[in-house]
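Have a look below at one chain only, the form predicted alone, in structure tokens format.
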Amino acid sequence: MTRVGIDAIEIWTGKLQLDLPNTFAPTKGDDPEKYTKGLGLYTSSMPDVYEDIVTMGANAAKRLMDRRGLTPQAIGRIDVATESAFDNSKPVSTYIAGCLEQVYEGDFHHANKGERKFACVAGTQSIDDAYNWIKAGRHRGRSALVIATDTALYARGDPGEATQGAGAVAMLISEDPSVVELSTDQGYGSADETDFLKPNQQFPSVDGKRSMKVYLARMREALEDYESVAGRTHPDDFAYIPFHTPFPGMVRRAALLGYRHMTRDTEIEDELAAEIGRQPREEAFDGWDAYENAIRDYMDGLKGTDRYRDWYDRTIDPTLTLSGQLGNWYTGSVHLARASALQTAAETGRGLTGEKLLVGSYGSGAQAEIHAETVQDGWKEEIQQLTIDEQIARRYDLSFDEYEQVHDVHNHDKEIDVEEFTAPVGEFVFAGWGRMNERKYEYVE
């Protein structure tokens, strides 16, 4: 049987960071802690005044595949996710072919591009899409490149404010893959919702609080869908569980609400009951709200054990390291959350290969997808590759009055003339407008 998963990685963060404790809070007057202990959140990328998501996501395609030494022609199709285009008609996949064939011999031209939106989940769909167009025969040996790209900006003083990133992944979907194979087995979670969205505006309208709850709604279903083709799963069967990471408060409710779910009749419920009681059951209540009480009293009985402790520093707080320095990156913020895992894997020495991990993806509006994926033998060679620490530490430290200009900067709304803030070298950079408005890139050397 064929084995089809994500062969290559590569990332590509926004060249200049946004300090959230030290320069962020005190401009509004908040408590540091507010970020770095309620979020989760110590600094966010930004893009520099030359940098869109077709730049990072060129970038980041361009060193996959030097890193590969792959051609234009070994490429069968190219699917960008965003939730950042710019044009309701051309792909962006096609703006980033288009700056890759000026420093690749041949071209892209026999390879299939489109854009998939669906809110942040549009990254795992588009895996999805690769992974069936390879297992159905159609890709004449050549691969898939998958590239989720954003700049997930709010509207200066909007509560999503301090989430803000911008970056991109790369993803090589190939046969014999050396990262993850991707399972058959998958589970949705999928309702009309209007917990975030954009209609016809650049920066998102937000009901912060109904979105966390259809986040985590949608996780439940998806969880309980997987588990119908898959089986019961259990909080041991996994190495790592990278969730979308909006920011990584939101991935402890949803870590804490799964836990319970999946040692639900199981002896580690069995084990926890001396200590909190056993989990709440809707038929032994009278009402709703009473089973609901009940339910919050055992979560916060449960987070605070030392058995769901351990299970969430070994399983769950390796994926956030990433987010934390990053912020938010829409379509490839859970894979970011699998290469934070993988790359906290390969710096202690603990060996994957053949475990399993359990991938939750979300896109608002809403819907959720989970499916298992088996670590193989060339993920340590792959993850080690990565220079997502180097360009961490790289970026060009904003002051307020700063990261306002360029959020101006990239304000569709706005002109406005601002330097860059970093030099260029050896990447792509927004060059100006063509004579349909269409936006131009060149290679700087």
Ligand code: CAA
The other form holds:
Amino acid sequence: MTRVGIDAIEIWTGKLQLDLPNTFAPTKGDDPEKYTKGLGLYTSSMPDVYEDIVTMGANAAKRLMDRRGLTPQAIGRIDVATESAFDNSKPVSTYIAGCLEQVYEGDFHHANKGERKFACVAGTQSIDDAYNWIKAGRHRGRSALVIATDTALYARGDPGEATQGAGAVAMLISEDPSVVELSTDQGYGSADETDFLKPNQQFPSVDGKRSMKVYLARMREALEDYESVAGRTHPDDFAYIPFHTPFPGMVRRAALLGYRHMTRDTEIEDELAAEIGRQPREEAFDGWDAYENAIRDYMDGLKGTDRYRDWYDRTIDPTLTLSGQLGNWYTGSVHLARASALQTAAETGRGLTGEKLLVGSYGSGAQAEIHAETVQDGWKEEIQQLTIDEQIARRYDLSFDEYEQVHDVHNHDKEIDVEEFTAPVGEFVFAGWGRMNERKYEYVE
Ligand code: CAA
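Shown: the form predicted alone; wanted: the form predicted in complex with acetoacetyl-coenzyme A:
The complete assembly is shown below, putting the previous chain first.
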């Protein structure tokens, strides 16, 4: 059986940063710990004035292609996942291919290009499309380039403003992959929900509290659906569980729910019973409210146990390091979580080859998808090439006034002129508008 999965990963962050506890919180009159402890966010990435979803996606893709010595001929498919698209017809992948064609010999005329939309889950769906294309034998020995790119901006003053972010994750999907092999086992939780949407508008309409409930409900459904094909899951089956991470606090909740589900009727529930009792079962209660209260008490107890905390520190916490510094990258977020975990493993010398990851993707509107992956023996070499830590350290730190200007520059309804904060070097930049209102890009040496 051909192994298919993620062969290479590159990450490009927006080049500006908004410091949440030190810049955002004081201006909002908030306690900085709301951001650091409550949401789990320290800084978020913002795009400089010459950056957008095309430049960030093309820059991540170019770095990936250069590192792997790839030519356009080696790539048979370019799929872009985004919820920040600026055109209802022409896909972002054509713009990105156009950028890459400026710097490589040859072209991507042979490559099938598209754009995937289902909020933040579209990045994972694009990987699935690429996987299916290769498994079906339609790839003619070529790889697929999947690019998840977003400028996750909210309207000023929206509660979501604290969770913004901007960046791109490029992934090469190939036969005999170096990083992870994807399994065919998948589970879905999908329903018509109105929690977060952008009905032909740039900034989302969000029901924040409801979106959190929907995230957990759909994730739970997806886990049950996954178990219906893959069999019961156990928390110790997986080295890491990367989740879609709108902010780390959301994943803290999802992880606790997942752990309760996975440990039900296991030796772990038995071992914990002396300390926190057994898990409440619905049939033992007269009404839903009493059952819910009992669940809440059990979860409060569970999250304080050493057993849970050890598992969380080992399996979940390493997936959140990048997110805390980058914010929400929508379609790229779960892929940052995977990279974050693998980076931690590489730094701490943890052996991972052959170990499993359980990946929980989510998109509002709403759909969760859960699948397993097996880490391949080239993972460490690949992950050690990432430069995201240096990129994070190099970001320009915005004052609040500057942040307001940057937000306005990227607001499609405003026209303001702001000087760039950083100087582009060796990258694609936005270069203005063309005669049909198309965006133009150029490569700056
Ligand atoms: N010290 C410590 N913790 C504090 C604190 C302090 N001084 N002040 C507040 N907190 C805690 C709160 O208790 C809360 O934690 P819990 O939920 O665990 O109780 C946390 O900080 C956040 O505080 P609030 O709930 O008061 O924050 P808020 O109402 O201003 O906004 C939000 C939170 C609703 C998530 C908002 O950021 C939002 O709307 N975000 C966008 C939507 C979103 O990300 N939803 C997630 C699921 S949908 C999805 O995943 C798709 C996607 O990418 C958008």
